[in-house]
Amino acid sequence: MVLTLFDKIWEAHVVARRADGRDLIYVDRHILHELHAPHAFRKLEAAGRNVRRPDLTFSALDHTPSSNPGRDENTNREGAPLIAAMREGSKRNGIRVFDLSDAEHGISHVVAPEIGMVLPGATHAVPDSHACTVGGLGALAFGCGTTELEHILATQVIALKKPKRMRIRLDGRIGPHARAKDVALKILSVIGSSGGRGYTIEYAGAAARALPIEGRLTLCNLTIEMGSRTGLIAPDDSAFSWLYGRPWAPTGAMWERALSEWKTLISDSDAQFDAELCIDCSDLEPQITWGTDPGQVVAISGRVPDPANAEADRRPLLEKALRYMGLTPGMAMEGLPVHRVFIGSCTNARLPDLQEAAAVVRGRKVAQGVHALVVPGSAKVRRDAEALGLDRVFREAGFVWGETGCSMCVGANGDKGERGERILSTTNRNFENRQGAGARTHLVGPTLAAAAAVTGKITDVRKLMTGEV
């Protein structure tokens, strides 16, 4: 039988098929966070049910803890009750918590692959839409709502309608100044924020294979912004080498057995996809969003589009985005003043992201009037960065070096922009009010964010590094 990579993983995890057309998919491991899990715990308790597999269930405190240096659970007072409820519910159900003082604390989508919790061919669920991040290792992951979470906790399965299959082939060789974030934003500029709806996306092609694993995680992280619930990249020798020696990865004979199985995780050569798209990445520029939708993207050298040139049914949304962002058609992106810069989140807070940003920042100072914040994605990333002296680079430049967590991504921990501020952010969503009421967010990669921090304006990092600006 000819199968795609997605089909192989899906069929290996089907427990049963329901009369309503949905499949019950077994979940190998899942990780919770404090915004949704406490409510699911209460619902389970009210129903007299227990967590079916506490040994496969883990809790992360990532959304609400403050990123202020030296923080504790009470620094962000609004999050303190959720943290307490998460600890209590996890203890009651025998679930391990990656607590604030844990050596493996961090954002769930950063920690899970980092420690080897998620492996190629596995299924993974998180009550957070960016569960798809771990598709970068060839895993099949699903974000879930609170009701779905309760069901998973009680049964270890999730009920899903099998999606269609899309393959996005990334051809060419990515240039030295573009990264995985730019690839993802380019795809979004082509298919928009709903182009992947109803599909699972497999990323393939030479440019996808050339991405480091951290880059693959970034690319898959943004799959949900394309309208698709999950996406993945076939695991290869790069993925296997990256996983080898991770704390929770198999060892010895089990590693060899797993490796033999993982090498079969590739779409058959004649597998059929319901939709295909090819993008040449050879001349890819750094990308930036201009509007309030992740699909509203231009190259850094580009200009704000004119709604008059769009289809009639799209014009009102584009005009609304322009008003909110304080932009006019034809404006150049370069040169717009920036008030705040955030480098972090499950999209771009891994060690290579921080290294790339630090290379831009080194020897420079944050521009006057700019608030710049760096938040590592996990305690391990923070330790590794500090061992390399990256914290000193950022601090000496004038950045705040934050504690681990989601921080400013969704503004749930006190880190927010002010009304009218223009923010360059390495996060994944630029919706109205996402990073503060009235705050204007532009999504970028780490190097563009760093360039804006030290110049005080949206700057083409290529020009900064060659001395043109």
Contents of the next structure:
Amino acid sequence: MVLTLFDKIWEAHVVARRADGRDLIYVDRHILHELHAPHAFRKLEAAGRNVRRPDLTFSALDHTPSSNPGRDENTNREGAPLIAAMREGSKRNGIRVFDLSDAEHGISHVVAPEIGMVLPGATHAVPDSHACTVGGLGALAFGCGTTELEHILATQVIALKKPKRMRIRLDGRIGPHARAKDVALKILSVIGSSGGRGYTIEYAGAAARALPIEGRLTLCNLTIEMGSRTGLIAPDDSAFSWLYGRPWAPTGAMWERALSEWKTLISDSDAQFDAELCIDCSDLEPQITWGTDPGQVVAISGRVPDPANAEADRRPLLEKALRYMGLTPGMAMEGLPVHRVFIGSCTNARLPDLQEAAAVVRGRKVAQGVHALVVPGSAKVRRDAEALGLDRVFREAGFVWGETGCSMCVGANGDKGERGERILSTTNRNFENRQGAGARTHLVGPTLAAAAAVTGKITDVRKLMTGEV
Amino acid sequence: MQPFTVVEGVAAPLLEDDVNTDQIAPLGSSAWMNPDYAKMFFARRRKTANGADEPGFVFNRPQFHAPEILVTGSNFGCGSSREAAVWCLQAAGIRCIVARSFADIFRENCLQNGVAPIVLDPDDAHAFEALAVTIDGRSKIRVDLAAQIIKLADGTVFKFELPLADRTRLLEGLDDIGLTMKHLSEITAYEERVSLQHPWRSKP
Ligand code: SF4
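Let me have the form predicted together with the partner chain next, following on from the form predicted on its own.
Following is the full complex, with the preceding chain placed first.
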């Protein structure tokens, strides 16, 4: 039978088909976090049910811990009860916690790949919509709600209606100044924030294969912004060698056995997709969002669009976004004053992201009046970055070098922007009020964020590096 | 989940369309760990601007402090997918909602939690709403799910229809987990197969 990559993983995980037509998909690894799991534990216990596979379940503490240097579980007082409940609930149920001081602490979507917990062809679930990140390793991942989380705890399966398949072929050579984030933002500018609804997206093509694994994780991370619950890239030799030797990855004969199966994880050459799209990535410029929806994207050299050029029924939304963002049509993106810069999140807080940002920051100072924060995505990223001296580069420039977690991405840990502040953020959602009431978020990659921090305005990093600005 | 067979109680009329989840379960800034759903239940609408109880609001009237049945308009539960909206209604005692229509996700959340979402024929709905207002909580109303009828104290009967799959789920008290639990042996068999054929998947 001719199958897509997605179909192969799906079929290999169908446990049963329920009378209501939904497939029960086995969940190989399940990571919880403290915003939702405490409630699910409580409901599960009230129903007299047990966690079926505590050995396949893990607890992250990522959404609420403060990123203040030297923080502990009580630094963010709002999150403290959730962290306590998470520790207790996990203990009662025999679930391993990646605690604040553990070597594996961090944002679950960053930690799971880096320790080798997530494997090609495996399924993964997290009660967080960015579970799709780990599709970068060829895993099939699902973000889920509270009831679904409880459902997985009790049964280790998730009941899903099978989505349709979309392939996005990325052609050409990315660069030299564009990265995975720019590719993802470019796709968003084409298909918008609901273009992927109802689909699983497979990213394919030369440009996708050329992405380093961290870049693939970044690209897959933004799948949910396209409206798709999950997306993935066929695992290849670069994925296998990236995974090899990671602490939880299989070893020896088991590795060989797994590897021979992983090599079959590709879409068959004549496999049918329900939708296909090609995007040329050659000469791609760094991209930036101008509005309050991740699909509202322009190139860094671009200008704020004019709603008058849009279809009539779209205009009110665009006008509302412009008002919220404090912009007028035709304004250049470059030169807009920036008050705050955040480099972090499950989108862009892996080591290469910090290295790229540090290369821009090195020898420069954070501009006066700008608050600049770097939060590594995991304790390992933090350690590795410190071993390379990146923390010093950032600190000497005037950045705050934060403790690991989601931090300002969702503003649940006390890190927030103020009303009216313009923020350049390497995160994934630019919704109204997400990073603080009235705060204006522009989504960018790490180098544009770094360039804004040292110049105090939206700056084309290419010009900064050649001395043009 | 508590099975829904017969529920007998007072019916609170909130005859408005488009009552959204933000009204039913407004998100507070605090109490992430222990949300008080009874307190959250229509929290903003139950209070006046200066914090006193809004005397005219249906759920502030003494006979409707713990109604089993809610009678309401169209598109009830629109807005977000938050399950807290259903949990708030349950915290207030409501087990059955008779509406002109329901928002999709909210309806699914009701079924997940053992709350019966009932829609009457338009003519019946009109008559039933009028009677609910007239009765004003002074006598009880009986909802029999298996028979698919609503019976008033004076003997008046209204018939309704709920699709068989949904009805079964409520009558048997099956939540989504319960439905999947019926496949437990298949889950076990799958786990055994994977541990032999793909052992790297079955153990971290
Ligand atoms: S970093 Fe942001 S998007 Fe990622 S898991 Fe945390 S809150 Fe969610």
